[in-house]
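First, one chain by itself: the form predicted alone, in structure tokens.
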Amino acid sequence: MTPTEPTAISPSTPSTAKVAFVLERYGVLVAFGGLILWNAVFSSGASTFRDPTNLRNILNQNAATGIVAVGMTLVIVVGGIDLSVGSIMALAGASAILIMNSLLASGMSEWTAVACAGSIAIAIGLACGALNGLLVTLGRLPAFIATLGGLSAFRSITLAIADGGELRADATEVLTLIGRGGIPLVPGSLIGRSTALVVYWNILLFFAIAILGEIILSRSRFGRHVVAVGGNETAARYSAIPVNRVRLITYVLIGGLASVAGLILTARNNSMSSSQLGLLMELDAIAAVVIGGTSMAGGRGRVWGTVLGVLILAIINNMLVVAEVSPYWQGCVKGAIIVLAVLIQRGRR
């Protein structure tokens, strides 16, 4: 019998594995760099895209989405999902305006009224997140069902207290300073402008929360517990990790972050629409998380990837606007991106 010849190993196999690893680890960064290069150099609207004001506005318009997406990253990594974030945003914004206007009518100063109303609104968001978390942990409801109920219930409460309409804030001076104020970043002479470029507080808050979220997820004990629970709940229980507590905390966090996002949008507009504020925000947040490389199955994710996912979606939206594509098609593009990102994840596995 002739001995079997050993199977030859293709010399390209190690390099192929390296390429696959780099794409899996840094694919979102490559995609982001490619989008930046195309829009800044090759596209027909390159000069408009490179304008610092345009870049600043892109970040400002998507800061609320980014804040919610940071919390959504934690929830998805732990093996859950939250569909109620948009409704929590609306409830927080409506509560803040009603409380603030009531305090102003009683003679309280604007700054004190805004601080009290904002604190109460964030507490309401935390309570909504806690309710979702308790339904998932103690009630043993699937996260999809529990938060779907929250999506409907919280929006209904908002519509009821706002009588289905728009609420306007009385503290316009303070809210304008918070929602549209910021820090002058670059002297105007360096970018060919007569005034300095102002980086809004919303943008700074988004990046501060993103940095804190990355530290929590990748460098803290709680973050390791989140990954462990999402990766293998049974093994996490045997390792004495408080699974229910970890899940509950992630839902409380995303509830608080959703309320913060609702407040910054309310402050920027000095008003809120009970039917429109936060509408479909869950879709944008989930899309950013999935594009950033977080597994929908849980157990693997990164906040910095989510931040890039937010920016990729923002740049794509900007491309569609510059190309004069109808806004009615933007949802179709986002849906296609989500499906494509999930298919790529399945292909990797």
Given for the second form:
Amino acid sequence: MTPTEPTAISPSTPSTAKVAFVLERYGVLVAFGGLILWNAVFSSGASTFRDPTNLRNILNQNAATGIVAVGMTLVIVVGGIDLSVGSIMALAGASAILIMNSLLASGMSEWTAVACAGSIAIAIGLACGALNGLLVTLGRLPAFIATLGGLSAFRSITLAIADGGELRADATEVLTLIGRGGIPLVPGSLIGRSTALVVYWNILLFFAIAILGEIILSRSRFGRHVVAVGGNETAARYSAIPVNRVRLITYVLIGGLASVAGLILTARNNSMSSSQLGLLMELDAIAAVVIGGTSMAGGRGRVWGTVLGVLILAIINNMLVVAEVSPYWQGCVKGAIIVLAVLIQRGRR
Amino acid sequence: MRPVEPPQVAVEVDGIIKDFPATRALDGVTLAFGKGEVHGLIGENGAGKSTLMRILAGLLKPDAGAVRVGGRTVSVGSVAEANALGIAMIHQELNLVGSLTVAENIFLGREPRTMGFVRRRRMEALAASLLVHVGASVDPGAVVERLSVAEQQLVEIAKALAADATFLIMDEPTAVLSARETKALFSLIRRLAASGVSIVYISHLLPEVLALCTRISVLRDGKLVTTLLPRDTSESSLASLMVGRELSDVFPPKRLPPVDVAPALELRSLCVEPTVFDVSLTVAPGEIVGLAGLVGSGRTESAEAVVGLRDVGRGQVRVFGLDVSFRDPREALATGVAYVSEDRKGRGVHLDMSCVANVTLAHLGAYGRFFPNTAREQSAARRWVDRLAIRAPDITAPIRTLSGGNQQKFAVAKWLDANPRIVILDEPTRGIDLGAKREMYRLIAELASQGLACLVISSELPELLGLCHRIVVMRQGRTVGVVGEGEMTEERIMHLAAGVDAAPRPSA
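Please supply the coordinates for the form predicted together with the partner chain, as a counterpart to the form predicted alone shown previously.
Full complex below, order starting with the chain above.
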């Protein structure tokens, strides 16, 4: 390396500017570390929190949100937003059950029926995303408006095909294997138990998608294009970047991810509620993205931050539940955290 | 060449130090600006001119040193505080609200009101008189984003005047102005100075500085080199003070243009609604063709139409003999045509992305189909840093942290890195210093000698004269003449561009 580099990197004097810079960039990591430290070491309920089963359950309850939030990160970095994710989740869940039930009725084996229904549901999610993306790119609608339309329409379609009620799967064996099964990943000897801890499939899926998302955003050509389009769309167009294609792909991706999240929740319960599944998911996902340090203005963001954002919200929720705080107050705490996170990370101008 | 003292001090800086993460931008600058003087401030990119002025304008806080206004030490913590002290800055990069009208921008935050309601008519009347004052013929009710860059610049100046500024900082105000507009601005500056307004005039155009300013200060590497009277110095001695060494010829020797080569780029009666009516020109491989014309003559629009950024109406674009109709710059680049925009901040670079990412952005696929090879990207960026002598302490830092001139070099490097066969450079040296310009000219000449077809759009005639084999002149959306090697003079081109040629064509 060139000899000038070390001097350029090492600061001559530590200053408050450096501290502010670290806080701006790694504040979410500090907050996450602090939360873990408090809950696992200092809090009176530390041993309960530390319990591997508890940790697994926290992850299990938030895997779907996490998967959607990974997609939301890409959409927000490209300079857009997707409000329709919750409705896509519901539409995917409802169509999966309806298709599966009718395939079962026609005598198909349970495994095949689940596989077919799942694939079609994911295709529907991708199509919903493509529709959003086309409205935003070719239709030149603001993303907020286009996906607000989706939020309303996809939910409405779900209510219509489910007749506004709950849909139940006619066979539950395979769904249970998928929704509540997993692999005994953590050996019992490690955590002082007689049996190994089963890590659920959806948790593994969440981590896999998060890692993939991080690699795509920070390392891939597509990710670089996403950042460029979100940072300055005009300059991106002038820089020979296929702006519309890049934006379209992010919406298709989040559509697919939202349907996967919807399927996870549907499989876990062997059923779905057409009015409740995925309700307000867009807000949770956006909150996680923002807490994770991604700029709402686009052009700047990271998936790992979003993952920590999901976990921070999950842990705080867990704390509130353990402390028996009324659920009515939980939204207030969440709101305060979102605002605080942005205030800290806003940076100095 | 003895430093001189001003008659009556208006604003003074004393021992100003300013550190940025990787560099010391100002290293103890002490300087006094007199009342009613036009003070030229010159120096290379990154010498600290803009940083010093941003401190006076309340945009930056110095790490050490004092600012005194009228002998009193003041703290200029914000633009509002600067304005209250009578200090206003007209930025190199425009700072207007695009969606508001001219009048609304001029009186932004100071709208004439009656009982809380904006007196629109009065505002527009006041704006109109200010616009006349600065020599701009724009409608006060026009939306700013529809105006040309030059017109926006004039609105910016009118806005500062509307704020009753007594200390006016102008950062490269003429970079986007035509010769006529520049002349009008200079007489305006002189009028203002005569009425007691102090003006700090930052420019890279040394003849301008020598003609306009009453005193000239030279900055180099964050330090004040000296302050001089224009009559005690010359262009070449100022240039060597700026760079700290003698500068040899600015322009590289012209190589003979290729003879009888089929054109690489050919425009035939190109028409681009609503400003370009009839543009025809050719550029051969290895040839450097200049495109001259006043601001608003349709040069940029023609270039943008070539690479698919605007719709071509009538007429043809031919690349290596084939009719093409690119839908976007991507298609154009795939055929080897690159366009380097004149608007560096808005279109040329991504300010928040790293220098490396900017260099490779236009053809990232060459660094890996799905995953760009970071090491290769960095070595490419380093090559350009060396080749264009770019001052970038950390190429992985956002390009925002560099001075404007160094950003501009990266903006050009981005396109050259994509190995185009035809390159259209729109104001490639706008806002960069003499040393950097010299490197840019050498690079363009070298690339041309390797067979690249270069079309250079510039408002600086000496640049076109020194660099180009031929100069095509545009006026009001039409090409009105081609000036060959033997007949190149500024007068000839200006005559064609301004429409006072011996045999003028009927204008639209």
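Numbering follows the first chain given and starts at 1. In this text, the rigid core denotes the largest set of C-alpha atoms whose superposition between the two forms falls within 1.5 Å. It should be emphasised that the depicted structure is a prediction, and the values quoted were computed from it without experimental measurement.
*Asks:* When the rigid core is overlaid, by how much has the CA of Ile338 moved between these two forms, in Å to one decimal?
*Replies:* Its C-alpha moves by 2.4 Å once the cores are overlaid.
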